[in-house]
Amino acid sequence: MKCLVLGGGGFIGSHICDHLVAAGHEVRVFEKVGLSKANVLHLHEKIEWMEGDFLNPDCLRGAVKDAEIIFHLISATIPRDSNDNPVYDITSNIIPTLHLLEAARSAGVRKIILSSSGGTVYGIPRKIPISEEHPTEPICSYGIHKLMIEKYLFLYHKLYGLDFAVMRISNPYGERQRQTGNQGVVPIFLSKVMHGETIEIWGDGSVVRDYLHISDVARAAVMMTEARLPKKILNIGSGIGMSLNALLAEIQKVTGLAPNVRYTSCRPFDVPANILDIALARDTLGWGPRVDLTDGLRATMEYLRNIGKDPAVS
């Protein structure tokens, strides 16, 4: 099939991209003009790269153009920013999602699969593990969007019969997932230790999350492209919950390293807890993680390691 991938250059996108070559699909690329391709470099001779503003819908348009099947993975904001300017998270990733999801209708579009958030659009949980079936009251605006999304989703497929599919994932970690900035622990985490600098932590470091390793993210979007789903919205993620100490702990076992680690006080829309029950996406989907946690560690790390040696990654 004819796969069109919004961020395909990222580090989810990329990965997904990975698993659509290799089950045969045809790829195209959809990203901002002038992001680095590194994420991709080894498959630029199987996949069509193109490049545009996700705010233009002429660019949207040209993007879905013969596309069978749509991996939605763009987002302007990320949770720890989208409350500082509600309006900006909400014209930056609502309005050309409208845009997109008119294009693909004009297009015949098949299905639209959404990367949406299982670490937000819940809120604080009312019972853990977590279930596709427990309430919707996110604390930060990016979880509102990405329910405000899923819920036009659900609407296209009303009005119009485009087919969709949700992956609430929870954490995702692993290789090319950047080491710097506000978003992924694990591979912060590793570099900082790896380095001998200071960890600095929100809280007292019991906060609890559900860690899974990008390969088994990327295998459950494949899987969905052909997937008659009776349910729509699915959790994808371990279904086992690690705080920020054992996440350390696990850490300093795989490197043999300890860490340097500064507490400081907790965020207002950090959850306590979130843990995904992912028996509806075993049940119905068949996919279930393969990469344990100590296993994907040591395969972030070496790719830490490795990165320097490749001009093509770095």
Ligand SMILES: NC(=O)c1ccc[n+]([C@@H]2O[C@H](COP(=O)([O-])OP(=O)(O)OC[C@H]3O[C@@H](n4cnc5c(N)ncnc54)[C@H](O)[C@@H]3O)[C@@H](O)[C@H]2O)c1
The other form holds:
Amino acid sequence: MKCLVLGGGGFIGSHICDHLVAAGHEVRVFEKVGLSKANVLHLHEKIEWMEGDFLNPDCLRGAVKDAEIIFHLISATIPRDSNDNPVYDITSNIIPTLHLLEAARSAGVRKIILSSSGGTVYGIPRKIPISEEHPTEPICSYGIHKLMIEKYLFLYHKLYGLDFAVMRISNPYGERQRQTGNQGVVPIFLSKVMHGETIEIWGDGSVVRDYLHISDVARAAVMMTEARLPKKILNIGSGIGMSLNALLAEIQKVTGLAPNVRYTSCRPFDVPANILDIALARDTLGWGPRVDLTDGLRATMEYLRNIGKDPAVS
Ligand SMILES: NC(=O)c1ccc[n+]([C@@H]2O[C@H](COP(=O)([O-])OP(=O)(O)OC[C@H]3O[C@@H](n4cnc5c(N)ncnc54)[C@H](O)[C@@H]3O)[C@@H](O)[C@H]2O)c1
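Since the one above is the form predicted on its own, can you give the form predicted in complex with this ligand too?
Every chain and every other molecule in the complex is listed next, the one we just looked at coming first.
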């Protein structure tokens, strides 16, 4: 199939490109003007690279031409900064997504697959593990915008028959995730441990998250292209909870190096625990995680060793 990957040069998108190419699909990546192609350089003869701005409806119309499946992986904000300017969060994520949906229905696109957020749409959990039926009460604007996009996908499906699928992803980690990013503790912690630097933890380290290796996320995304799902919104996680302190202990085991940790005050938008119930994805998509945390950490460590230290790591 002809697949358009919006944000295909980024962390999650580049892994989805790998899996799409391996499965024999045609891939067009839509990316920011001038973004480094490093994450997909190995695919350069196998994919089409198109540059433009997601916020520009003309660029989007050009990108969706001839596409059958669209992976929507662009977000102008992250959970941490989204509450600083909710107006920007909505205008830079929702309005361009509506232009995308309009362009997609005009172009006769079959399906849109959204990278939503299992870590933020539910808010503070009332029950663990969190199923897709759990109330949605985000405590950051980012979670609200992801939910809003899910609702518009539902609306365009009802109105125009544009099919969709949503991945509510937990905490993806792995190769090509930035060591300097504001999202994704695994490469940040690994890199600091490998370079003998101090890790700052907001809170006492008891915050529990559900870490999923990126290859499992990409495999789920590609399985969604052809799946006929009775329910279109699926949690994509490991289903296993791990505290930050337990993650550090696992990192120590894998690297053989003891982390230096400084604990500081916790952040208001961090939910205390997030573990996804992945039964629906197992039962209806036939998907489940394959890479356990130890193997995933080893692969990420090898990747970080090979690329060397990011100069922006403080
Ligand atoms: N990483 C996570 O922890 C996580 C968890 C759940 C959901 N998500 C969602 O998954 C998606 C991908 O996340 P990621 O971690 O791969 O992020 P990323 O930043 O690595 O990739 C996103 C890509 O989008 C591109 N992009 C951003 N703005 C653009 C614009 N205006 N025009 C064209 N391209 C633009 C960027 O250049 C980047 O390569 C996002 O929507 C994110 O909200 C991420």
